[in-house]
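The chain below stands alone and is given as structure tokens, in the form predicted alone.
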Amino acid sequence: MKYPLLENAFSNQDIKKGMQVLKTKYITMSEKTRKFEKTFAKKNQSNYALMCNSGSSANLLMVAAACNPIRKKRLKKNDEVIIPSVCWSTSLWPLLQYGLKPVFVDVDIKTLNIDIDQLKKRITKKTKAIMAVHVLGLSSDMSEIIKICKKRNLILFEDTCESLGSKYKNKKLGNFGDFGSYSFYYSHQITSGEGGMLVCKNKNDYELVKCLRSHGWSRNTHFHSYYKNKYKNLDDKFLFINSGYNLRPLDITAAIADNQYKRLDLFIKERSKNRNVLIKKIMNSKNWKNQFHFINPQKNMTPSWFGLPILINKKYIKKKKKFLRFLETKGIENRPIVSGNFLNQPATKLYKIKSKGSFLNSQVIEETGFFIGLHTKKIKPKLIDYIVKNLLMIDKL
């Protein structure tokens, strides 16, 4: 692949760290892991952060949190929860999985999330949260979300999993909400191959994430004195006290992960500097015609870019599956936008997901966005040159 989503993403230094935790023959979850909790959570401006398997399951983890019975606010059965139409599937499904109902609404063209006028229709008596989904590095209007969720006492949740470092006015995405998530999948921000994160404000969720994270144990979470002394018959190591799964990560991801976190300020400023310089590229050719459409970042939004976002202008609709094909074979590799407009996907008929409303934005995004990858290194001059001969060549074919 001549141009893949993200080269060479792991440095011999990385490498290095996880061998390090590979040679001690002791790799589950431990003192690596709590490490890289405390950095990230400092560093995120979080107050608490617990590392799990991936993002989906941090998503998993604050869904399950939000509906538990521990929790004095919770969400219950047939509770409607915002969320956006260009969303990620594991985004959704923990919405299904525990008995709330998904109410879709469409996103801002501008943005690629959720559109706020849309949000504040969708709104009734049944909503109870929403689920922000950070798209590509950006983000709807934060403020006026949170003025929504005080508003109407809403639970919020932020999949912050393709956004990790961005910010609305100088505040790191996730922290806005209950709890946030994010994503150490490759190609993203940071990557440990697969692992993501958990973020939440209140020490009672964070003990909460950190029972049910590990098969509804008591152990390690301050729940477990109360536990123990009420049930001095049972022993007192394996006190299981509420529903779980077993999200842990690995040391050795933890280790890698802490080690690539380090160097995060240092990739959004390449991931910035590599889409600048392909998008002055591509305006300034002598084959620029409006072929494509750009996303920039709106008011009080800091980007930390996960790929470059492009429409395609519509007038070439029809040749965008040939387009992207022919991408592919020149070694550009591309992805569709999130997944489109989830509504289209199989699955949403087979769980039979309607939702009321026009999701126009939604089906732009699908039928003419694709995005290519931004590189945590300096892209060079004739990579630069082919990547843009390439993306032109969309009126020729």
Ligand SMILES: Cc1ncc(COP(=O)(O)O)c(C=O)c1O
The other form holds:
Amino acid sequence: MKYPLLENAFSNQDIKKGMQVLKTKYITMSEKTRKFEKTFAKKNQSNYALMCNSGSSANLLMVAAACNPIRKKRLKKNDEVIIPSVCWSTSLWPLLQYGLKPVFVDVDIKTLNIDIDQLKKRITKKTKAIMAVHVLGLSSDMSEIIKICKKRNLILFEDTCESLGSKYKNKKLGNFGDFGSYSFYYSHQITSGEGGMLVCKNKNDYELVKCLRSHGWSRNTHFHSYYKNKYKNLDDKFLFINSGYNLRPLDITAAIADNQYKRLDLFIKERSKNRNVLIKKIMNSKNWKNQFHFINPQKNMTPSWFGLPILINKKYIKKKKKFLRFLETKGIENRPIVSGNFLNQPATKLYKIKSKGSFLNSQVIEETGFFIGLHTKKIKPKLIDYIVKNLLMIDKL
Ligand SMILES: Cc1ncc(COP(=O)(O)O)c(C=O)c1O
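Starting from the form predicted alone, produce the coordinates for the form predicted in complex with the named molecule.
Below: every chain and molecule of the assembly, starting with the one above.
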């Protein structure tokens, strides 16, 4: 038996939608992308949505926009940005690439997300933004984060790449901040292989990220007519009005993601049911001896689960590597909880990234944590028994 992170990622209809685009022989970003952006913005309760070729690209774009000279309120070199120590690499790198100073803050073990008390302690006059990273469908107390941002006039980024569809007080994550990002990579809440989405609150930011996504061109942005009139001597097909990248998606991925997105609510329900069945079966097993700790949603949180995060009992810490290898040999795919404590990653040494304070919880998550997938279809009882049996083998190794 096998239990990969995700199974049968694409339906026949998803494939058909992708193929239809391919058959037109016009696969670069066009109508399908624009359609998906509109649908996404509406259903995700976002003012504006812009599709990119990955969640990392969405992160890069939102930081680039917040630092852009065109923006009145903007981040400047050496401004401090608070970021949780359990984060993804590309939640962090855009900050460094734009000369900002990341200030790491430990996470709360109950939510795997940034610890609010620690966050308050690390805010200084130099703090200008927060990069929240919503881990595996969970979030911090967003009311508190918003309160802090308002009081201090901070920019809020939400890396929601692992939490598409999660809600806090019934509001979808990614919409609390000035900018939010999502990923459609394999095994995420929906997938188009690669792909991402950026959402933002105001039109100026939307037009700016659109421009930065495509080379810094004015084309298809509200800046175009102004520059066209001002630079009459130039060919207005190519007016470069800002810095930029090429972070555009393919229309093929937009068509697939759009079709998957129709099933997001169903996926959320199925993943949640599978999670509940797995936990119940584990805890009702005759072999259950508190080998694991599970993360439960805190007040006001409605998670859209990405996977099933598990913390092993501390007494098994020394066995953890062997245990995870054992699970792999049994076909049960597993991953660390994001990066563990990011401050332990080799790249932080290369860039001499240090942070004051204690990172005890991130360390616990690194040393005891992992996650397994949650499929978008009901897991068959036999497979559930197989997963439970092998998880509980931790005692026997
Ligand atoms: C928290 C977080 N942010 C960003 C990303 C990057 O997304 P992508 O793989 O689409 O670039 C990931 C990827 O899994 C992630 O987990």
